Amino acid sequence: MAAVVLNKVGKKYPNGFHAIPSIDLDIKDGEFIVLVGPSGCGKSTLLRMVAGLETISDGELSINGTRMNEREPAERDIAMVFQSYALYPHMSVAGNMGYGLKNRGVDKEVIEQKVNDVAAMLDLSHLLDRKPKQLSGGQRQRVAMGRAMVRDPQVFLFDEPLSNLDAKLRVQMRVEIRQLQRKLGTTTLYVTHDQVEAMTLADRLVVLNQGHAEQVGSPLDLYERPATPFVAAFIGSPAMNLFSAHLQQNKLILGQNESIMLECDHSFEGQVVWGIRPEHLEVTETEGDFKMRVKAVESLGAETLIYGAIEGVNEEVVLRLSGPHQPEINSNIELNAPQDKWHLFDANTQQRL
């Protein structure tokens, strides 16, 4: 186990492109950190710099207080699990899991014991003699994890390990990965583009946006108090409703020709981004804060998502209700937006008010 510290770490390519301008991150011993963000935001590049597969252009990476910038991947005592599994097709499960230890010259008996112990932990004992082509996707991913675990590394690195699995198996593997990490207590850095995966796995989330750490915090912190509209839109499924608006004389004004005006006790005046989560909008039988015209309905059994439009407002709105509901398309729903559930951001700085 180890603490991992990134101090102003950056990545600049020869063509001048800054994939990672500068990131500071202090990962505690045994912590599970998830890097999340859209495609191209730099999360895999950052992971590969920690692994030693990409050079670090600026700043310093240290593991347990030792500078790692110039160390080869094999000298960093880390283990990486890839999206593609990267198993040797000609080797058995046992051979794949023990390959790294064999390369290090570890005794055959020790390798066999470690492989058997980890295989039992991952429910792979009955598959040790099989080849990768005889395994399901979930079993192959377990083998890839087992290969990392037998080395007993200081740090685990996961690069979108579940993206090739079907939805049901992803849920199962998420639970297994989290349980294993808690049991082993190994410091873990995990990359995903799936924000549900990120929310369920992380001790702390790092939301990346164009190579910058937009916000770092617990999943609940980021959900309840997103620092910017980018984080607000990225964390939560479905995403937060966000609207261009302005605050003036204790009123929130939305839409063309000031079509919606809501009372507000905020002292800020000027252009803002106003947000409210789909589950925080309240349906009312009387006249509400505004009226939504129903455009589409997704009935999911335990909940219903209703997509609609507000007259005079450019942005669409999503309403989330528990249980089954089936409003008619083009019907109107009166909605209230409780002020204690609002999220307000300065439109110029993009920072939370």
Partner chain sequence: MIENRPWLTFISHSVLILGIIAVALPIWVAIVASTHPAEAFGQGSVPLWFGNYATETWQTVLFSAAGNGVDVPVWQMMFNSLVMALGIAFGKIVISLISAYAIVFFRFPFRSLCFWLIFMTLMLPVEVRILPTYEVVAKLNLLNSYTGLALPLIASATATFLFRQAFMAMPGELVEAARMDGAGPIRFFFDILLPLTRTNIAALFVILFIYGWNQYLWPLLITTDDAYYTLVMSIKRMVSVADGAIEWNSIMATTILAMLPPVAVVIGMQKIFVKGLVDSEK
The other form holds:
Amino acid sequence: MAAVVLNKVGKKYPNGFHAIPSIDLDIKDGEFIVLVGPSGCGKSTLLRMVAGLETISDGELSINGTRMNEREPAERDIAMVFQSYALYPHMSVAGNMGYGLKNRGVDKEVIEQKVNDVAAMLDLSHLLDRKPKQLSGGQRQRVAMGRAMVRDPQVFLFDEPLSNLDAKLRVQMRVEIRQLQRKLGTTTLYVTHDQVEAMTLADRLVVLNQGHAEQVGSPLDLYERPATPFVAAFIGSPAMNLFSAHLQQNKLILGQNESIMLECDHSFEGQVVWGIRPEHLEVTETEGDFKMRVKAVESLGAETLIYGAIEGVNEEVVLRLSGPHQPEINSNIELNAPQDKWHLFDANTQQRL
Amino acid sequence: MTVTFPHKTLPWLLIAPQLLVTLIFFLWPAGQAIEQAFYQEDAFGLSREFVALENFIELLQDPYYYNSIGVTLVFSMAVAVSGLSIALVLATMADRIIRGQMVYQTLLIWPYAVAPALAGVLWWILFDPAQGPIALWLEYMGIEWDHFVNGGDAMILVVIAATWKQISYNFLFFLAGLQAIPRSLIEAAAIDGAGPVRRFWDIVFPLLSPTAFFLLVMNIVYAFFETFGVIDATTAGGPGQSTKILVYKVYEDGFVGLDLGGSAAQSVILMMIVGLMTVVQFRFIERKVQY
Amino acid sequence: MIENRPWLTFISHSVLILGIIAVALPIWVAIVASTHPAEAFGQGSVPLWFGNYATETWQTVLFSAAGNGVDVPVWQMMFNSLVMALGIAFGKIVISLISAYAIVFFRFPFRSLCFWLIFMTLMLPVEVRILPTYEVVAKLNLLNSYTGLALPLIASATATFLFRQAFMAMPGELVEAARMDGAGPIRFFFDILLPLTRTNIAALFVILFIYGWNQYLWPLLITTDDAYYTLVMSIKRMVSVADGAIEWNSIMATTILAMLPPVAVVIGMQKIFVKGLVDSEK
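We have the form predicted on its own; now please give the form predicted in complex with the partner chain.
All chains and molecules follow, beginning with the one already shown.
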């Protein structure tokens, strides 16, 4: 078990491209950290730098207090689960799982014992003699995890491990990964672009955008107090409604001709980004803060998503209601936006107000 | 591929054998050929003299050299065209057959493994003017045949022998090309009312054209450089100059005629032709990736 | 088939059978010819049906002397051919494997220069640079030797090129996984790379074996000693004797023996060979 510390870690490619300018991250022993962000945000690069598969251009990486920058991947006492699983196609399941130990010169009996233990934990015992080709997607995933676990490393690294599975299996494996990590207590760094995966797995999330850490915090932190509009839009599904607005003399003004004006007790003056989550908008029978014209309805049974436009301003809005609802297309719905659910960001600095 | 091993000496050790063999048996000879092409040497190798481009000029004024170019072109086109068309017919038929396809394939591919020289000898005996069954049959039909005397007959003989060996190769590529055409495309055309013949010309043939072009290049390369054995074992370039392809002339002028400078100049020109063909082939491979 | 047209299927079979007969015709004549005594030739047509001289012809050719001026028996030339073919096939596979490995999996100075030096040889057959290569081999004192037969023909980049393609197609994550598992360059080569390219190696072996076995001009030039004659080139020596004196029966028997090993390899390893040939040339 180990703490992982990234101190001003940066990545610059020989062609001059600065993939990651500088990132600080303190990972506590046994913590489950998820790196999340859109593709190209640098999350995989960061993970691969921790793994030793990419060189670190600036800053320092240390595991358990030891500097790791110059160490070979095999010397860092880490294990990685790859997106494609990267199982050796010509080796059996047992061979795949034991290969790392074999290379370290561990005794045959010890390897067998460890492989058997991990296989039992992952429900793979009956598959040990099979080749990867003969396994289902979920089983291959498990073997990849088993290969990482057998080594009993200081740190687990996961690079989008669930993206090749179908939706149902993904949920199942997600739960399983979380349970295993709790049980083993191994420090874990997990990369995904799926915010649901990120929210459900993480002790703490790191939201990355163009190589910057936009925000680091627990899933609920990020949901309740996103630091930037980027995080606000990225976390939560459907995404938060974000509008550009103007704050002036305790009034929030939407649209060009001041058609919507809401009371606001914030003292900030100037351009802002105003956000409210689809589930925080309230339907009212009397006149509300604004009207929404219904364009499309998605009934999911347990909840209903209503897509529409705010009357008077040219803005799209999403409303999320629990239970079934059947509003007419093109009908109007009166909505209230309670002020304690607002998210306000300075439009210039993109920081939360 | 970004994944590499950090190591200083190991890669050199790994690449050394290939580099050595390449340097000794390829670059050194090639360099010598280029050097020799600018010198004139007496037949005993006792003295030599720098003659600049004279070997090349001589070559380009030599009617035999032009004849050899013509022979090579006729020969390679004949081999490529007949080999490709026969193989295409056979592959199209084999593609139609579901049961027994493997048997047909087995019985058609083995000539690939026969050495060109042996192919030449095998067809020689069939066409031997004195006793070959085909030659005698031709005579019976009223057609004179003697490839030892008649240049045209000799050309036909080497074309047949060279083509015979190459059909297997073409057949395998055409069959693979045909099998790579999505069944659904053919079915869609059938639903659109196209019969088998129409489907072949409208759908199959256009989709096969990359394969066909690739094979055309490979067949020309084959006819240019790999048919030495066919010719040497049967006609030895004769009668006269009628089957003396470029590669044969390089050999003959060098080893029999002992005209080292002239032979080297021919080698240099051939190397340039090979280079050109390699470029064509690479261009083609690049294009095919996008296709 | 899309539609069921019996006559089309019938035509297909007929054309293929016709093709097979045409392709097999020379072999038929060769086998038949080898069953007649030498005197059966030169008068009228070559025999088209079996004679009863088979044992004599084959025994002489195989064990005493191939005849027609070649004084060594076929089995000895067969051995020479085998040494040459195996030498070329193994030699080429080994040096190509390791050089492709160096080029793909390492970064070292002059890497691209090495790459181009090797790849210049890609399509240049020995026939084109025959005279200077002969001189080099003569200077190295390698005439009339197995090394001289095989080594110069190993200098071609085709196999290196194919292995390079195969290595580059290998999923990057697999290589990374091996590195995380602590496999160094040597271990990685033997544990991962070699097992994963074994079908490529097998296919290439077939192609190179045939290439080596069927070499003609090169052995013709550098062997003057009968003891180093290869089977394929001996045919040339045999048909070069004075016209009329050619013993066609022994030539045909030798021819059949000369084509037997490569044909057997192609048919025996047909699946791997076909896949390897078609895939590799793409």
